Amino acid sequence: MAESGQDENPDVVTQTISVDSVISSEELAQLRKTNIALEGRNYELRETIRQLRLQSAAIESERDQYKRETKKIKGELEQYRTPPLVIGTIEAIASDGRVIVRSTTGPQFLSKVSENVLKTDLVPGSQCALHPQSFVIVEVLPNKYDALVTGMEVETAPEVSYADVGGLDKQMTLLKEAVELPLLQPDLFEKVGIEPPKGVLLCGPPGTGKTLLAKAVAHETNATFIRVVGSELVQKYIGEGARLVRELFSLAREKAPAIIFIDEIDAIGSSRSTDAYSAGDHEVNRTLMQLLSELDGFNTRGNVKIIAATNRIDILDRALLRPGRFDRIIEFPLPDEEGRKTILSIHTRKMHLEESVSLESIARETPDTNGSELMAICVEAGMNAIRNNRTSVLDEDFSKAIASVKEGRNQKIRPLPDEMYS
């Protein structure tokens, strides 16, 4: 067996190897190619995995934010939900720890406090917020001003100066002497032992300087200048009248030195008499009411002082005008020649006059005539020259402006047409 294992043929050997060779060189090729498709593909399904992944993430982060707007769209739903709360006013503070409310309704609730209110902010007068239900006390609010009450405060002084005001130097003094002293040099008082005048009323016909007095003394003086009309202080529901004159006292007193400047005071200030009243009646009444006790009542005024006008001094109510509350009066007479020279001086300064144009004649041809229709009278005459292109105003051209204010002045109000509405 040896021998003819010896005896076989080394080529046919030889030839075998070599194409087990070529088999297996083939097949590790083959196997090389597999596993590079294999690990690309396994890296393309990697990347889809990480993509997944990403837009997995992407999809959960909206899903939370879509989450938070659902609770947040859930939360405003519950409030619009809620019944609104009801404003009322703390009056009293009961033993047991309740509290005394009037509500803005009308009607007083001994009410029970939330545990979330501090028991210190239960303070009589200050405004707080009841359950609509039970009217348990839920909030204690700010104290804050009255829309209508903060926007009365002149914040920029307006362009109107002493200067601008013409034949009224004694009235001009005397307010001077009874608003602007006190708060400029009060020393002066004290040394000499008097309580300075704590109000001033002006009185006289329409168009006599009376609002451009206190316009003046708002730009002159430094101090907080607060003004009303007096039929803003006339509101509809009980009480708002008098809460709102109370709140413009304060708001004075918190801004103090201050000037509460009152302009027709006459719509709440009318005499009051025994005969029937109407429910708007009663209310003006509660408001004046409480505008006396104000001015002279408890509540120490403070550094503030009151600037009042009108033009019907004679229905003022009487409680008014006695010395406590107005302690000077000054009336604006109609300006003499004299002063409707001055007037017309001050609104011809910035107008082109002909050498031909004399004040004096003009004002002696005025007479009863007040500021307001003397100014008029110049805006007329100018308005002449500029009908005729002109840029200087002529004699003739206030001849016109007089003839003109005078006749509508006296020119009686013609009844409309009928078919003006028709």
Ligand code: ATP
Second form
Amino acid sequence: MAESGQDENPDVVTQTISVDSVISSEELAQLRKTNIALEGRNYELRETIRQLRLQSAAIESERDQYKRETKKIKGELEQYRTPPLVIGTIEAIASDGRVIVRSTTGPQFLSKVSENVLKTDLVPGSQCALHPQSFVIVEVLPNKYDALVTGMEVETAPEVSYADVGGLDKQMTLLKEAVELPLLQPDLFEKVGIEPPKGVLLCGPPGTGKTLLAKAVAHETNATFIRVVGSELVQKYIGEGARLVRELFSLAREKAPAIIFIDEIDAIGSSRSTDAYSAGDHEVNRTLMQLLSELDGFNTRGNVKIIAATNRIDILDRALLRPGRFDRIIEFPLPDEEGRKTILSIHTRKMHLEESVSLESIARETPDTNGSELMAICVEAGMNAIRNNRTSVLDEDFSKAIASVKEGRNQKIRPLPDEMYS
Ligand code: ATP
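Following the display of the form predicted on its own, present the structure of the form predicted together with adenosine-5'-triphosphate.
Expanding to the full complex; the earlier chain stays at the top.
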């Protein structure tokens, strides 16, 4: 007799019993038991394999993640190890394609150019990054007008109008002629056949309204007002000042109509001595030369105008004052009594003054006082009223303010009013 367990469960290992074998029912039961146990074990092993496969996949993905992180950290480490690139300014392009670069630390290099740099970007005057060892140009930096971050003030059509300027009628007429007319009616000059003045120089003591009037012209002509202080153009590194001047003019051309206002021009435009220059003098000189060359290449009928201001016209280089450069000089003296009265009336326009206040007598009492001090007197008088819990300003508030501003002028620091201690 032959017996097979095949028809009961095809997955179970079959066992053929020879015909001659005699299997008792107990043995058969035992075999079946063993079979079931083996089946259970088989299932367990398959489950273990499945679990191990899952674990292996998780470990593999973790390993991949660690690999990526290691690569990133290695990259970062590499970056820390790489020395920084040197910044330079492109001076000229040689005929063989190499470039003459001046590094910001001083020396000039004849550098090769990396293949990744577009030849069209290699423009004299632009900034580039040099490899620290080979000095190969690896990048040309975008022209970001970094003058913007070095103290340049850009104002689109400033708020100040001619009505905010007092006692400067003559100066206003001259500035209108030199700046406003060429901007608003350039054809007028063409018809008459003359060139408008190139640059206008405002000179006079501090606080006499030079910046104020220049801003008012920008307002009236709807021009962008770009103000830079001369000392900001004096830079520590070679060629930087000249680059800032270049960028100042290209920014003005971009924002045209624009008025460039260089305050304290004496910082770069003072007379060059004939003695041997120091390195600093050379740098200031280079900046001035750049300013002169920008002025020379300037179209007087264009829509960019340049105004400069100084308190020290006596020390200015003659080259700046030559015809074709700052050839229109407008003086800003301290205001006379009438001028002071007008300035006071401008600054008290919004103040609530008592009947007793006479601007004439305040103007009479304040000889040798400039516009900004007159403004300070008005503010101080208003503060006196506030300190005394009043909203209207009395004559005595002005008297105290005049004394305080005069004292402050001598001491350089405004003294604290007595009321503040009581
Ligand atoms: P600095 O030479 O120091 O640059 P500045 O001549 O350019 O001085 P401003 O900056 O124009 O002087 O004036 C300072 C402030 O004084 C002005 O904002 C304005 O409030 C006041 N001021 C000066 N002059 C006048 C004026 N003529 N009319 C009205 N306000 C004036």
